[in-house]
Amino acid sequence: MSMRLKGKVALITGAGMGMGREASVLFAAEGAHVVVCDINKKAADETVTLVEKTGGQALAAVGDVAIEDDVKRMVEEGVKRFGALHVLYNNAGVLWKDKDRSVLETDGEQWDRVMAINLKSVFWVTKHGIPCLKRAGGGSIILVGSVSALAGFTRAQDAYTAAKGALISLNKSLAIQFAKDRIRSNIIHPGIVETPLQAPYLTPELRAEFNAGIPLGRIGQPRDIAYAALFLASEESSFMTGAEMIVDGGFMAQ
């Protein structure tokens, strides 16, 4: 590895498992001290095992993404851990295709619930570990968007939907009102991505509907993403903020 973010601390959350597992390992290997959040202790926990098997430092900092309180101590676990925070990953999110369908089905629990994980989460991660980026001399916020938010769909999911939208809104404010600050701020929008969190829905019929569908002629896998994080949180992207980041084979090309 060349570690590309050697002497840096990053806060990733949704680390226990999929694209924010893959970004953990990848960013630790790259040199980074990370701070594993997650809502699931275990799992946060065996991210951490994986990153120390390869050599590098992370801390499982629980709590539940969508809590302000929760957030807040996160990061105040980060910085007493490791001194400061560098980079805020906002990977944690939640597409529950059974649940989360066109305005027409879905509930207000369930449409409450979607935007707290997908969006409001964001709003505390920024909240209190901007402060921290500020006091580093800089750093990198990375936003999780989707191809949903640019595009619509047929299978609706549209509180998922709006949510990712809304953070592109909000990925234009923060970079401009931190640029100052030598703080950026950029978005991912994934295609389709093989993780825990949606391999119970890819049947056999939609994985090749999906293959057939996507020009490069597969779904993407969580270090596909993570390799594109990477890329945001490095000196590499120094001159690169308010972006948008198209990791989906190609799909939104056509």
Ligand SMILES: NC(=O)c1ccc[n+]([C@@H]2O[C@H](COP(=O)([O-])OP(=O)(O)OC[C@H]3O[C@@H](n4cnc5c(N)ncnc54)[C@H](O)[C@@H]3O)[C@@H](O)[C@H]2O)c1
The other form holds:
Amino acid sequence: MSMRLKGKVALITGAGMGMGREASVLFAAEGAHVVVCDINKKAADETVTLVEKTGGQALAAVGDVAIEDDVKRMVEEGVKRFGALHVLYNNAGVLWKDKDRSVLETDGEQWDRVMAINLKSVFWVTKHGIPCLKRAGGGSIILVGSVSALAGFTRAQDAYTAAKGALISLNKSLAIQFAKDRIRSNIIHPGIVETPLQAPYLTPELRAEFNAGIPLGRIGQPRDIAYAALFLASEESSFMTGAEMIVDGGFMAQ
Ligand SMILES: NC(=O)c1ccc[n+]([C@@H]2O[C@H](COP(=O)([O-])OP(=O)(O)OC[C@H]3O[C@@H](n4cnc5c(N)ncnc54)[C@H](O)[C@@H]3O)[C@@H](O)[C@H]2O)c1
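Just the form predicted alone so far, so send over the form predicted together with this ligand.
What follows is the entire complex, opening with the chain shown before.
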């Protein structure tokens, strides 16, 4: 084992399922202690069990990333348990294709909730997490955008797209502001990845359509994104900040 994150503490939001769970297991296997943040206690506990089964250490921190008090408490719980924070992996996000559609069809309440979970959450995590990274002498912030923020699609999810697009600008601002503190910020844009978020929508027909439209011929797996995040969390990416990493099987290159 290479232990690329030995001695690091990583806070990962939305770590109860999907890519966040996969990253928790991978980061722990590479030596990190992981603060598993999720709104779903059962899911967070399951991720902690998976990490512990492979000999790692993790803490379940349960709360809503859209609520400042919850985020502040989850950050504090992580620092209390593991003594510091070095990585803020802002992974939590929701895609509600039934309620978040075109601007013509989405109501204001849904728009605000999608924005709160997908965008404002990053405000709270960085507001309360960056002081911890500063105290640790530096660190890595990872944001999660989407190919949906890079192109328009006829099947619109406009609140989701707008929130992910805003993260591109926030990423650059965080990178420039905190470079002097040895804090880097980068954003990953996943393509379609097979997770519980996509599961309700992945009919055999849609899966076939996606597979055919992706140059590498398949939709992504959570580990495809977790490896990109591992690189950004580790010192291997120490000269990268303010950057965007597209991990989509070549979809956006067409
Ligand atoms: N799956 C894809 O195809 C895809 C593509 C592009 C971008 N993304 C983005 O990748 C990230 C991870 O997605 P995923 O597919 O692994 O999702 P997922 O739904 O499989 O897992 C997300 C986790 O976040 C948690 N969560 C949801 N709302 C929360 C809240 N308010 N507070 C705390 N935790 C909350 C859920 O309980 C869940 O455990 C998201 O930001 C998503 O927008 C996903």
